[in-house]
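We begin with a single chain expressed as structure tokens, specifically the form predicted alone.
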Amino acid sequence: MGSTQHYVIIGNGVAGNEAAFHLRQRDPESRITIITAGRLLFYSRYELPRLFHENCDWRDFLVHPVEYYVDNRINVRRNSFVTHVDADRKKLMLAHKEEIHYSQLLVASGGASYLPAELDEFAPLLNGFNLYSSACKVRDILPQKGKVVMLGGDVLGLDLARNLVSDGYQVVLVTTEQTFWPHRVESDERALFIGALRDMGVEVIEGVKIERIEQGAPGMSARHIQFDNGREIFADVVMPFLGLLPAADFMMGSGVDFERGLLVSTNLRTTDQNIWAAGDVCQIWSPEENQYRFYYGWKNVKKMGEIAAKNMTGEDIHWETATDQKLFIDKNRQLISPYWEHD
């Protein structure tokens, strides 16, 4: 007889589909369903940077073609956007009113771009770079050699950094507290670090707050930028790179805790036996340091994904060592983050 097990998964990201890769191996005759509030198939965001000196397109970007999803019985309904779960009857519930039953859910809804509430009023003029579309926009409105004012430089916008000052572009970064995120940089290094991206190529700000942020004049730069101390600067972009919040508003109500993300043990099962997490939306539980951590990077991400998916079908494996995440400074005086490493 076969199965009758419905594993649905909320995230077409890493995590997500490396849960559904090894969930069809593990259990062949169930039902997987990825939800995914997206238009694409599963892509690298890693590889976005292409779009500036590459002719591509966004099939270039998949992971997976078309017929890995259809070989597989991997159901991905896309645009679709998830409002509710209701834990009690083990349904979740989509904006456009639909109910989709499930034996056991994955949350791998990853995070969203933060920004703080002193950029809000701003944030029209912002373009981010966490999607395929916005990436897009960003590559049509820069003009060759334009100028990139970056706020704050997680290490995902500092991947985007080092990539654009090689292809010619400027690229002017204003620092904050988020500067290196989320590595743990000493104060010590944090010079070096500094130094290391100037070595680089990009002009680096520090030490100065945004007053305004404003539409460039006709003819002008279409972005104008005011400090605090009374400095400006012009930009044809300006990309916030903040860090991430994870993106689970729809966990609300479900009666899983919930803190910064979702909390679970060390084999990635919530406060509820039916719902699991992995990646950037889940805080793992760490009895070395006696608290709950968010563990981030390709490689991390990915191992979540298969620990969850095995953890779902009757394993019992605990997540023990995270890849490295120390920042270096290698001998060409290149600055390194293992998070831009990705299989």
Partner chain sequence: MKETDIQLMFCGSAGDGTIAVGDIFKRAMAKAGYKVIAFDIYPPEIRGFGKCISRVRVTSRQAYSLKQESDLLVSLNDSYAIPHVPEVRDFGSVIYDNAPITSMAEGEHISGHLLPGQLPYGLRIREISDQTTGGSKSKNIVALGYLAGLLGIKQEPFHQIIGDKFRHKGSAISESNLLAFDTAYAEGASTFRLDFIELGAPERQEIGSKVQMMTGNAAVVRGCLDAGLDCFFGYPITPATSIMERLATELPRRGGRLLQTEDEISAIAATIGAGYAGVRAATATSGPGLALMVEMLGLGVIGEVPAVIFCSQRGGPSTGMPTKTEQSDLHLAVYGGAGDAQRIVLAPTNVEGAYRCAGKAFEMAEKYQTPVIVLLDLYLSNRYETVLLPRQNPFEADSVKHRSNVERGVPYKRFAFTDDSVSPRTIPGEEGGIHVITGLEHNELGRPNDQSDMHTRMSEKRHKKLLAALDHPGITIHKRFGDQGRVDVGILGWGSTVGEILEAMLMAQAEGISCSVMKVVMLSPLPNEPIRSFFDDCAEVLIPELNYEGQFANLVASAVSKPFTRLNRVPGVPMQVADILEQIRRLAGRAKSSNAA
The other form holds:
Amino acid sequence: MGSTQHYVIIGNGVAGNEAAFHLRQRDPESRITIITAGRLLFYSRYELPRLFHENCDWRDFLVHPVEYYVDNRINVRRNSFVTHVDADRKKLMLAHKEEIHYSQLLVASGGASYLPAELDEFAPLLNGFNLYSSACKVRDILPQKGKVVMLGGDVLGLDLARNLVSDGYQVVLVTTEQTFWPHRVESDERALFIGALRDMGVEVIEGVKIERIEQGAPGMSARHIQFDNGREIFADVVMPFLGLLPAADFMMGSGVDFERGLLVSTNLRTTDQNIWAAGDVCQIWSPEENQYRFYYGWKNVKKMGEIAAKNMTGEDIHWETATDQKLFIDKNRQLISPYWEHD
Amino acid sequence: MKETDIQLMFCGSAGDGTIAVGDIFKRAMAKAGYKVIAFDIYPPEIRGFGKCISRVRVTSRQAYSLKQESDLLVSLNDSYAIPHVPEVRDFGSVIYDNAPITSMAEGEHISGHLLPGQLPYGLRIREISDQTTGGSKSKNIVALGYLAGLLGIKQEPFHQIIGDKFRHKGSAISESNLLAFDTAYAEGASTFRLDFIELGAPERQEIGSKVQMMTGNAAVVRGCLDAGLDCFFGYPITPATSIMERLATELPRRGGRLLQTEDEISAIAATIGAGYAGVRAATATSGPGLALMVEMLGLGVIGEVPAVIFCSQRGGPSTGMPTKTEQSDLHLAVYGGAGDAQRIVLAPTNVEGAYRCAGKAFEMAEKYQTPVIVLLDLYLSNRYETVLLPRQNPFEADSVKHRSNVERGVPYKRFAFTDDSVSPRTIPGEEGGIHVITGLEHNELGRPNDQSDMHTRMSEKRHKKLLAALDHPGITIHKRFGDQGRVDVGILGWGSTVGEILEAMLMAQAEGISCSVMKVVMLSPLPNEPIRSFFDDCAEVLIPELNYEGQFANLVASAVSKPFTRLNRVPGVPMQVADILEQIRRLAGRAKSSNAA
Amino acid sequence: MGNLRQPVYLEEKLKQVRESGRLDIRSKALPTWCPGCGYFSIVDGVAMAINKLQISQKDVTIVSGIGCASRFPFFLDTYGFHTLHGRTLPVATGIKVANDRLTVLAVGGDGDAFAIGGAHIPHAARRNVDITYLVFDNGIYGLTKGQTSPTSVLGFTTSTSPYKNQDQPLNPLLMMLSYGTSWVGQSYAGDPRHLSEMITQAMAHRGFSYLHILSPCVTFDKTSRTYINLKAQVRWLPDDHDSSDKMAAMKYAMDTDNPPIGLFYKESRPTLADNLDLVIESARGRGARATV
Ligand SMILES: Cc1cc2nc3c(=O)[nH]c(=O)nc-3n(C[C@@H](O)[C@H](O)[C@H](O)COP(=O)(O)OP(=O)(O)OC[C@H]3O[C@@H](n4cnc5c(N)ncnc54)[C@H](O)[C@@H]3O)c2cc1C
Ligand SMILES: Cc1ncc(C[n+]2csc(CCOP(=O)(O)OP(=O)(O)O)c2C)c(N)n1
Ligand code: SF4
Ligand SMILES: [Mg+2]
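Since we've got the form predicted alone here, give me the form predicted in complex with its partner chain too.
Every chain and every other molecule in the complex is listed next, the one we just looked at coming first.
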């Protein structure tokens, strides 16, 4: 591999950064560019709940110090949104009309939180938690002992829920089929897990659908929720936690095969010679299950980043289908998701 | 109360309104009650769209100099701004247009050049300008609105300044620009802040004085006008031209007269002529012009004619670097010309000082009957500072204009020997005081006389009378800052570099180094005694200045016998604070080890 | 010619002058001119003009440069400023800008005016500074003891042009006319009455008046501009010369073989002081409007 290589990575998450690290190890002379829509360097989103009980800012969440990028000559192009990829010419276009040429492209653009169409109209009244800025917003508007209503409750939400409860806030969980996502919960386990949530201090509302979400009257709680069964509740913040959708719109028209995510074989190469994918954005072929499927969680995506980087630099290693990580209740009767641990 | 100390940098081309937006920003901040120091850099070429940079430091208490690093960079032209990205500190931010009109190759957009610790703030700058004003001319106002919203600065002062700025262009333009500002302001205010650029509340204003923001040259003009300047003669030369330009507007309003002469020789000649005729007269120039003036300066010295010469230094020798700053005309100002021709030379160190020195120069010129040179430099001439101007005019008017002493029937002794070596003086038109001034050595009557003892006595008279200027009231001749008493490191400075020196001193003190600064404003006659006692107090002395030869150091060397360290730089830009600090550290180390020995 | 090769010291001449006691009447100051120098008549001419115009001595300032001619101010009892070589006009301009009520005369030699001071003349002329400029043209550098000047004739031999002057002399009158001088005249030291009359007229003129005075340097020029030669050469301007006709004036000015004496040209237009007053007026007008 020569110094003329320009590795471009779309995505500044675990997968992209792990890949960048390995690319630099294996091809010291090359150019490495990470492109991200966000404005920050790679930070640990998993630790965002710390914002509720610590005086900290984004610098405390940085995975690598600033010098790491200088020392390793990794150019992180922040605030740059990829609009499309031209696989034939090996270039991609940024929203600000700059063209970037790559020798090899790794798509690690992750997923965006999922919001079903029927909730779309209430989007301005909902608060996300997938970014540092959205987390700060929640922290800033949530009064002491304030009330958070969570819609759905994927593992990310449940992680936040247990943190909020232990910090003295009230959490109300409105269940949907995405509750516990991406864990596959058997019907017989479900009641058990719901019970564990209630034990944790979370108020759980089951079997209802959202009818309306409104801005609360002045002087009252900020949000007013009406259910289809006529019940109404008030909250300071309403947050959807309904799982993730792969963020790869910009790959449309690139000629690369696409289902819900980018389709890759077990070496993480897409149907284009020079384009690879890793992380939440890709669906990997599983010979055992005879289908393309997603694997979430930092451990998985980190491994993907490593495999992609190594294969991009001449190795031939393969993703091995991992067994699903199960939600469980530990000996202290605590609900535990393996996703909640991270390094 | 939280202290404010932020520095912004606007970078773009001459056509982008870069300097204009920097100007609105600093005026608005000054209006809001902050202290400002700012310095613009223009392209050397007049035509075209060369690079412009406007740097503005906003503080709660007046800062001494600009900072090496800026907290925020606004790019109005990426190709110009990209080389300046490294000047933005870690966790500082860069504001730029992220919706340009044409596509570009990799590397042409500034977002690709940010260092890892810097924060990008992209905005549809051109689009917003188009939408609100129907053109892209107001990109600068959009960027300004965005940054004001982002930093959460009140809109009020901006509205006023923008309104003032565009008023003469008609209300439609003024309103569309306000709309551009407000639209971008809202964008900024709703943008999630990630930087750590914090603005505290401004300091209260002192009573009995009014805060204004102006450049060194504008301060010179104010000083001239407050001192009652009657006549001005000048020949355009960067960076002094703006003094004449401003006076061309202001002076006639007060009944004064200004003439653009055919060259600097004529300018100083007319100044001397007007001074001889009894009015307050001045000229302004830069090194090349001063070089032409020194012969006439000598005539002013021997003829004992009051005159004020402002000289704003630029890079030399010869035509040198006309748009770069330097302090290399000190020898010329102090020594230039034929013979023993001592004159008064004042070098203000900041904008407020420029005002005081300008006004006091007229008092001194009249009181001691001599030409007075006020030595500035491009950096001081062009930089903006908020200054506290006294509400009461601090300058003495006509009272010291002349001291006639006429006795009937006796030839008038224009150059009479007196106790203070200053002779009585009449001006043309005065009865009984007829005399002829000459550049020849002369006797008390002004008649040519080259006898050796006459020349000796007259030389002594001309030098002795100037010593009184060292105690002239109402002006700082020299001043000591920082640690008092014995210190490890003393820094002796003059002119605009004193700003950087003081910043370096504060940093060194914060590091625990015992150090002290002495600024010398009067370079001729030199306050020898205070300089000597400063040397006595300092284990090590450093003299930083923006010239290659160490011209001030040479002056000092003739006054003290102790060794000292020179720091000479000729980068064409202000001296780096870090450079001075490094020397202070080194000397502090040396002082420590010799203390221990 | 042999004379010229020998060094002649002004100091020696001065001694002779002092001993002769001939010049006591001129002023209380010791004159420094050589006996017979054409300049003496000019002192009288100015004194008579001041007298005639009834100007108080205290209100007169005589500004000069450097040269024998520029010693002039010392020999009259008025305010005076003996300045630098070539800088007569700008100093005089400064004085007039400062105080327009003063009567200001500028005097100097041909070198002072047209060599070192040449750059200042057009500007004083075009601005119409209200001063009277008397140039004593002896076609030589007198004070520095006999070097070639810008008005030295072709073929003139001096210590700096021992192989003869090859440089075309200037035509001061033509220059002054083209510069826009509002009063141009010529006289010569050999006719004191004409001289004093012309000086009086020049001083009476409001605006920049230029009087060219042909004058012999008896010490260093024994061949060219001598009394005898001058007397033979000069002509009176014809009586019918129209002094408002600049073309005619220029034509006469070009006659260097027989220099005409008299008033060449005269016009009336605002002076520098008038114009500066206008500036003040309009600035005040604008200033007043701006503050409304
Ligand atoms: C808030 C949150 C908390 C989580 N907590 C845990 C946890 O505790 N434990 C755990 O195991 N898993 C956790 N996960 C799940 C984690 O599963 C994901 O699997 C992992 O973060 C995915 O990493 P990734 O690198 O694929 O993508 P991401 O980390 O999602 O990164 C995607 C990147 O792509 C960029 N991008 C997307 N589109 C574009 C575009 N068009 N142009 C430019 N850039 C683009 C984004 O800016 C972003 O930088 C969490 C997920 C979230 C959202
Ligand atoms: C700057 C400068 N250069 C040179 C001289 C020497 N210098 C004195 S007078 C003179 C020439 C005088 O000639 P002119 O003006 O014709 O006067 P004149 O003596 O003939 O009357 C010269 C060259 C000087 N005094 N100053
Ligand atoms: S001009 Fe000639 S004659 Fe007259 S004083 Fe000078 S040297 Fe003597
Ligand atoms: Mg002569």
